[in-house]
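Just the one chain here, the form predicted on its own, laid out as structure tokens.
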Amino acid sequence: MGGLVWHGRYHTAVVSPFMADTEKLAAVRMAMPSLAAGIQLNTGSVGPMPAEVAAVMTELAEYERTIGRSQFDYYLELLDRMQEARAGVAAVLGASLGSVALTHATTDGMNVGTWSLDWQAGDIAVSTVQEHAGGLGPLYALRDRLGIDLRFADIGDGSDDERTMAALDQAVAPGTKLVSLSHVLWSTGAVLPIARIAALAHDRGALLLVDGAQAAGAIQVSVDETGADAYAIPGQKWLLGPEGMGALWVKPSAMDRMRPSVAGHFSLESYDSRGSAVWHPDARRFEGSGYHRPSVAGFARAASWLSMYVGLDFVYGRGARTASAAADALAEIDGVELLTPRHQMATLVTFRIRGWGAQAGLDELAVRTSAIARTIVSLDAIRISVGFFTTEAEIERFLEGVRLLAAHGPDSLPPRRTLPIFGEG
């Protein structure tokens, strides 16, 4: 097992991408202290930050309390920060790092994108019905205050890539501006064939907007191949950096039609107050606002650990693997009604138990199996995030819980703590 380093007064477990697996998870969980506490399955909400990155983020508030913020060479020093958060960012994306922008989340980055281009009423944008507030919001404020012609092209769940194709092959017409979408769907799980997507919308004239909150960090992504012109992400989902924190990747033939519609002193290059401003040549004229500097540095480190240190090979592997194991296990439990699609699923599983409602079942499945979820209300349905640090041990213990609700309806449960209390067996 991996032995401890010193970070001021924190510690945490030692991680090689040169470790043989089970040491490196072993490692991996040592150095992601919230592991302890119960069975993390909300990844897809806020993921389990290393030690590492807390321990970087304390130190620089506590040097800002005791020592300031105002030190030209502290601004240096920031400027050099946002460097490296692009760097784990273009890594992470298979990226060249002018092509990446630094936001505030998923979200920022969607309304940067979204708002990028130059709209006029009528214009037409594209979306599909299984989409996240963070991609619908910018679209719904155009149509309410630009009167754009927004449509939605009905996918179903996601699992039938002819379906969607058709479905949006009829929503963009020629001379569509934008389609905007997620890249792995926030509800069912399923991967989007984001690839064909990007040449229908290219096809039609229109630029491809992509939300990847849940692919960035779970599972493989080479922007380039998604043929998407921009792409969306979040710092603490997949990423296990901190919140407030997400990146906006640009293709660089996309940037002439794309425009700066929030903007400030990290948008330019130089400028005076009499007129004249020269734009960053590459994405960084996308940045509009400053950040806080402690999570800058942690999201920097995040990016870089699971890199450098953990391996993408084996995030993505043991993700993906254990992320189908226990979709294989729900689909066998009598009462359990899999939504998310095996043959094209991501690191989301989402079920419905027989008899419960999605809240209901969650509350009862955290207090017997301390596992921390979440239930996508539209569906009815409780979603798990099966990261790669997830051991077949939690999964199991998830599982039991989930067999006992499906065996029995709320009024004939057993009492609780039928099962052990997390962490006794």
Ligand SMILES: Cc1ncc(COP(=O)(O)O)c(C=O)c1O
The other form holds:
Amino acid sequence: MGGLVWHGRYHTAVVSPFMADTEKLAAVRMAMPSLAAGIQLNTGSVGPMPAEVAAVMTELAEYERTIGRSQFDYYLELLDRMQEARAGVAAVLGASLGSVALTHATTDGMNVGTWSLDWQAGDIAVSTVQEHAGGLGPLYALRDRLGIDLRFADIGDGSDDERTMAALDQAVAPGTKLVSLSHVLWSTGAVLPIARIAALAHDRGALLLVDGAQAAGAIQVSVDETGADAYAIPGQKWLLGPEGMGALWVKPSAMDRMRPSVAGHFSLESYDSRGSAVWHPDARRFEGSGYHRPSVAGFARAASWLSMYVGLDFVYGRGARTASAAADALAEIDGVELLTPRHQMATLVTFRIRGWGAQAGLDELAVRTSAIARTIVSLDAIRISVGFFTTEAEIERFLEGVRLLAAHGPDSLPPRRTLPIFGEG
Ligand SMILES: Cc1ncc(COP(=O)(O)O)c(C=O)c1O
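Can you return the structure of this protein in the form predicted in complex with this ligand rather than the form predicted on its own?
Once more the chain from above appears, this time first in line as the rest of the complex follows.
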């Protein structure tokens, strides 16, 4: 077990639920070639793509190049792949198939969700002081175009649920139309108490739109249990799929209050050009423009690869354990300040190194450890993303680099490479 076998038309690692974790990890890593190119610690931006996902995309791109794109059969194939992608997302989010709309990114889903309400000047929308541009963009667009009353709950670094709830309690006035925030903060990596926030929002009459960019595929998400009305996710981060794809889950009971603002061929069950338009009864009504077919197939394959080959228990369990261990080890280094709350973290770990600006530190770590991570500019901090595929050895190598930086500071750091000197007497 554990080797490569011919599965359908792609090489796939055999991953069985009966395998020991180490054997499974080896098989999974073999199926993710880019893991050999460096220590991949930036899945929170874009994740490493499994070979199988790349293979299906290449196959379709090749088909388009040699056979063409305009055959009707190929269009029907697209519809099947779109359904497969929705089903893959539904499996990851514990959702029903009809509640998933395909989008082009988290940001796209947040735009679709935000603009789906009947906004009037003066309507209240509430977000937090820790949001990503993907969720903020549509709120600022609404404010600047329609004059909505946009409020920001000061939840600090998101590490204290009581502070988070108190800040939202104050900001979400009765009659608020929308609460829009992240499940997992992209900055400190804190997990927000979404179910409590949903209850508060609903109590005040608001809908809850959640930015799930750092949650979907990273931690177990059951959209019904979140209490959210809509939940936007990307394809390219923790789901390990292509860029240009994402999804928006819409709670069926919220479908009456949320209506399409961006619409087209894929949103409509039937229509003519004399005024008749019948919307899809399910979340497909939120699908506006068309899709890049290789990417749809890649997205579908990525979601099912995670849940069917790797197994979500392994994904979440190993990811959480490895990320926690990395956070603990960082916190123990003299000169490192951990910004991620240990008691409510997901798979992002954010920290500062004494004496080092984030970018300078990251540049140095990249050269010394071949780690690929990113900075959070607003915090002048480094953020690593730890996945189920990250090994202890990779973390240790990265930590070695951090220890070196923390011990030295930029001016006293030993040279990057000490070459052996031969011939000295
Ligand atoms: C919390 C959060 N929201 C939104 C985004 C944007 O995601 P996308 O590129 O899928 O729109 C990111 C990351 O880039 C993120 O971390």
